[in-house]
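Heads up, the chain below is alone and in the form predicted on its own; it's given as C-alpha cells.
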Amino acid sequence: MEVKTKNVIVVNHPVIKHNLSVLRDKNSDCEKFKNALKRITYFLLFEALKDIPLVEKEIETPLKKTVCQVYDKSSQLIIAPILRAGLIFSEIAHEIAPHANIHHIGMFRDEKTLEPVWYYDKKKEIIENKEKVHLIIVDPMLATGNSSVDCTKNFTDKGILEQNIVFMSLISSPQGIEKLNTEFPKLKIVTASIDEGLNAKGYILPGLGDAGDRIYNTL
C-alpha cells in the first residue's frame, strides 16, 4: 500500500536499522528489546522536537558573555504517551526536555471491533495559550489508526492546533498513516519504519509483536 502524504518523516539511520532488527527478532528477550527501543527513541525524539520554539538568552561562559538559544518557556510542551507501551518514550522525552508536561493517555484496543477503549486521561482540562502549545503523542505502534485519531481528537477538542501536533511511533502501517493524515492533514508523523500493512486482526506486518508485552515481559 502506497503512502501518499508529505507529513510523514521516516528517520533513517544505520543505528535505527540495526536496532529495529533486534526489536523484530522473536528471540530478543525483554532486556535486549528495551535497550534497542531506547536507542531508537533518541533519534525519533530529536526529529519530533525539531520545531520546538527557542528564544535567545545571554549567559556568561568562564571567558565572556555570549548569546545562546534555549527552550522558550512561554511555549508549553506536552508529551502524551499512550499507555502502557508509550511510557518508555516519555521517560526519554522528559530526560531530553525536562520542562515538558507529561499527560498520560490510557486506552486499549478491543480485539473484536479494533476500536479504542478509554480508561485513563491525565491532562489539564483547561490549557491556556492554546496556540503556543506543542504536543507530541507517543505510541510504539501506529496500526489501524483508530487509537491515534481518538487521542489526537481528544487534544484538538481542547483547542490545541493541529499543526503543532507530532505523532511519534516506532513502526507504522500505511493504513494507519492514511487514516491519521486524512483526519488531521496538518499533523506531522515521525516514525522509524513504514511496514507492509495489517493482517486480519489489525496487527502490523512484519511488525514486532505486542510492544507492551515485550517491553514489560508480560508475554
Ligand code: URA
Contents of the next structure:
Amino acid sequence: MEVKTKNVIVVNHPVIKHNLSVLRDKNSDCEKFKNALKRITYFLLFEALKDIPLVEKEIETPLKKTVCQVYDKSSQLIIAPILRAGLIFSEIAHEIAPHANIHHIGMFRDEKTLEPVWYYDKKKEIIENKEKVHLIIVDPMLATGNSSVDCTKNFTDKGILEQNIVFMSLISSPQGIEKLNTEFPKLKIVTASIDEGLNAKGYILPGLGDAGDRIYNTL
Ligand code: URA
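Based on the form predicted on its own presented above, generate the structure block for the form predicted in complex with the named molecule.
Full complex below, order starting with the chain above.
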C-alpha cells in the first residue's frame, strides 16, 4: 500500500532503529522492552514538541541582562495518552514539559468490530482561547486508525484546531495513516516506522505484538 506522506514525519535515527529492533524481537523481556521504548520516546517527543509556542523574556545571567525564549503561558499544552500503552509516552512528555496538562483517554478495541470502546475521558477544562491549545495525542501503535480518529474527533469537537494537533506513535500502519490523514489532513503524524500493514485482527505487521501487554508484562 502506498503511504501518503503529507504531514507525516518518520523520525529517522540510528538510536531509534536499534531500539526498534529490540522492541520487535519477541525474545525481549518486559524490562528490555520498556527501556528501549523510553529511549525512542525522547526522539519522537523532540519532533512532536517542535511547534509549541515560545515568548521572549528578559533574564539576568550572573553577568548581564539578555533576552531569552520561554514557554508561552497564555497557550495550553495538552498531552493525551490513550490508555494503557500511551502512558509511557505521557510520563516522559510530562518530564520534558511539566507545564502540560495530561488528559487520559481510556478506550479499548472491540475485538470483533475493531471499533474503539470508550471508558474514560479525564480532562482539565480547556482554556477559553481554544486556538491557543496545542495537543499531542500519544499511542504507540497507529493500527486501524479507528481509535486515533475517534480520539482526535473528541478534541476537535471541543474546539481544538486540527493544525495544532500532533498524533505521536511508535509504529504506524499505512491504513492507519491513510485514515487519520484523510479525516484530519492538517493534523501532523510523528512516528518511528511505517510498517507493512495489518493482519485480520488489526495488528500491525511485522509490528511488535501487543504493546500494552509487552510494556506491562501481561502476555
Ligand atoms: N495495538 C497493539 O498493541 N499492537 C498492534 O499491532 C495493533 C494495535
